Amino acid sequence: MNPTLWPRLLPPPQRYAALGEPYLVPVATTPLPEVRLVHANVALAAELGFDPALLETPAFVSLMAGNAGWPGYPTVSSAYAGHQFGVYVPRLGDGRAHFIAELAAENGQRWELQLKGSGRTPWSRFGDGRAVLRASIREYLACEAMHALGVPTTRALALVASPEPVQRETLETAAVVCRAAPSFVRFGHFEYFYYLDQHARLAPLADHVITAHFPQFADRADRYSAWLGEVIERTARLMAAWQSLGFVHGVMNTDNFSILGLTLDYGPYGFMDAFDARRVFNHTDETGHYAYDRQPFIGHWNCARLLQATLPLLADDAERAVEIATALLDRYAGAFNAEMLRRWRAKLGLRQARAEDSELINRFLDLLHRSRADFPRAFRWLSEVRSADETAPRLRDWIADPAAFDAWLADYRVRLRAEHSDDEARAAAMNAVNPKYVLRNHLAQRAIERAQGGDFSEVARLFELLRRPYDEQPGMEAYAEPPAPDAVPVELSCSS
């Protein structure tokens, strides 16, 4: 590998890897046989500084598989803990993930590259350190779909596959996703050292995060509380983004929550077709712990766990630290409510903020919930409503209680007329925030089944489609349809 052809590594003092042990440990990846490139993200590669000519070379594929290392960078994995379904688990860590590089992009943005599925690490426990093609396709597509929707998220640079067998619920084949993010530090990284009573380890980790990613707070005497307040508000706004898109994460453990407020670790996630406020996508979540309507609460609960783990940074006096943490946590509700209302108003095409908006929004959501109406299409079709035209929109045919919908629609039209809504401009604005195309599970499953047969073309087609989720894209209308009524639901679990 010629290092001059590859993006520039961050200098060692700036790297996360410079923290060294016990935050991270050097650990080699485990090579895979007969690796093939399933797909490479050309746009992200360019942003990172890759020469496009490199993307299909053996050297690039070997790097993305973990079969070769990046010159000048030690491959490492990190230690973290976390609350899983409300229960603290003290030793999780990067069980099947390796950091392979930390880059300085031309625009000054810093990036970390991490392989997922690249072999065992000290935190693999009884796992094999591998990822399967099925789950890797889901993560690869979801990262870029969410990015195109404007949701903070980790990104995906490349996906490679191997015929090596991997046992999950059935025998499958291996794959590796190369994920990219400014940082992969999680809430659980801080929990790890707090619950080990290694409180002196918290400050170096926090100082790295602040210096690298929150430099506006670095010189402040109250830098830890200022930083944590920003993390809490980012998390709250992320929860609002998920809710507005009908996105269900599936496993909102604290070890899956990013310190930067990014969507992290796509497992049994889903974008809802039929709207159900109690919808879960992880079939093992029998109690609905991480259901759609609980996501805002779980986000708040997870922030409380982060504040608990960082109490030693907030004040030497325990009571004073709790006071500061309580005040910081109180910022979550305000940030969430403001962002949630902003997003719902935009989805309904409301330009002005009015006191009665919450009632109007909630009545509409209740109609969708009781009708199990298709979530993406319902908002997209709502843009067809005209403020002065009493013609029934086609959305009405999908509502179980037409009389209730008519009453709501009358109030909605009054609201639109009150702010002198321009129908055409409003429709364009609504279609710019209500996607026509989302990564529905049946679409991902079709791409998976074809890829398992050696045909990666549907992965590429979906990837390109989802890069422009708000555009009409003539000829692709079938991808905006919900699954057929008689379609067998896709079963998802943590192995997904």
Ligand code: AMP
Given for the second form:
Amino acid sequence: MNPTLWPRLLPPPQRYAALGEPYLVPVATTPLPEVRLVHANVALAAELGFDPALLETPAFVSLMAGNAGWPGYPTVSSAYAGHQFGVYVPRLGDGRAHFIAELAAENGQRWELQLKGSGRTPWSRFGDGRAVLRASIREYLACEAMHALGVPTTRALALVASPEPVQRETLETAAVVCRAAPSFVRFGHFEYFYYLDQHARLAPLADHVITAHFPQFADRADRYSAWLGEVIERTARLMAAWQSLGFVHGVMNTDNFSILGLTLDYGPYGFMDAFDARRVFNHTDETGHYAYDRQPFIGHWNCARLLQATLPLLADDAERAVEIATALLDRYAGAFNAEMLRRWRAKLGLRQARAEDSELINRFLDLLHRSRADFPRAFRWLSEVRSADETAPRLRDWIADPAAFDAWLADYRVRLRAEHSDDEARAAAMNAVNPKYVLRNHLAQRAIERAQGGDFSEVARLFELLRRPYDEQPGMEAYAEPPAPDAVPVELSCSS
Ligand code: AMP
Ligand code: MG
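With the form predicted alone done, generate the form predicted together with the ligand in the same format.
Below: every chain and molecule of the assembly, starting with the one above.
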């Protein structure tokens, strides 16, 4: 590697890896045969400091596959635990992920690069340490689609594929996603040490997170509560962002919750087409534990688990610690409600805040739910309503109860006129927050099927499309359509 062409590694003492054992252990990646680059994220690579010419080189592909290491950075995997579907699992950890570098970008931003699917680790249990191409494409595209939607998320730098067979429900092939984020620390990293009764291990981890990612709190006497309060609020705002996009994460275990409030670990997720408040994409989630309408509650529950695990940091006196934690948890509802209302108002094109808005929003969502109306398109088409002209917008044809819709529409128009809403300005503002293009499951599925046949062009096309989700993108309208009514729904499970 020519060091001038590659991004700069963070100096060793500043690295997450400097925490060492038992937080992280050195573990080598397991090479894959005949690796091919499926896609590289040129824009992110440039932001991280990669010379663009490197992305086509065998050295880059080897690095992204885990077939070669980054000179000066021994690969590591981390220990974590987590509550899965409400049940505590004491030992999870990076069972198929390796950190391959920690970078200092030109703008001073820290980035960790992590391969997913790069081989077994001490946390693999019965797993093979691999990820399949299908799930890797879904994660790769979702990271960047979410980012383009303006939602905090881990990013994706590159995707490589190998013909290596991998057994899931059927025999599939292996792939590796290189993810990038300032940090991959999860709520479950703290739970791991708390439930092992190794409470003295919490502070070094928290101190690293604060120094590296919340430096604004580093010098405060109440640094732990200041930091946790911020995590609670970020998590609340993230849940509001998911709700506003009709995004269902699918596996909201505490080991999949980021200490930075990022969307993390894309598995059986989905962006809703037909709006159903009870929607579940993960067909193994039979009770709807992580259904769309439970996400805000689960976010709160997970914050409670994080606060439980960090009680020893909050005060020496146990009762006092619980008091502080309770006050911190109370910040969730305020942060969620404010952000949720702000987002729904923006989606409806309301500039002012009025007391009757919640009811207006809920009635609209209820109409969409009862009609199973296409979620992205309903909001996009709502922008066509004129405040003074009574012509029925085309959205009306998609609503199962036209009389109720007409009544709602009359109230909506009154509300718009009350704030002297300008039709054109409102439509532009609404289209800047209501995406035309989202990663619908049937679109991802088509890209997956082509890629499984060796053609990666549809992955690239979706990648480009989803970078500009709010733009009209003439010629791409078919990608804004809901799936055909007779289409067989894509079955999703945790298997990845
Ligand atoms: P996930 O469902 O991807 O969030 O993973 C949950 C836990 O299972 C984590 O500890 C993963 O590292 C581990 N895991 C999932 N799939 C595999 C695999 N194929 N091999 C090893 N560990 C895995
Ligand atoms: Mg996970």
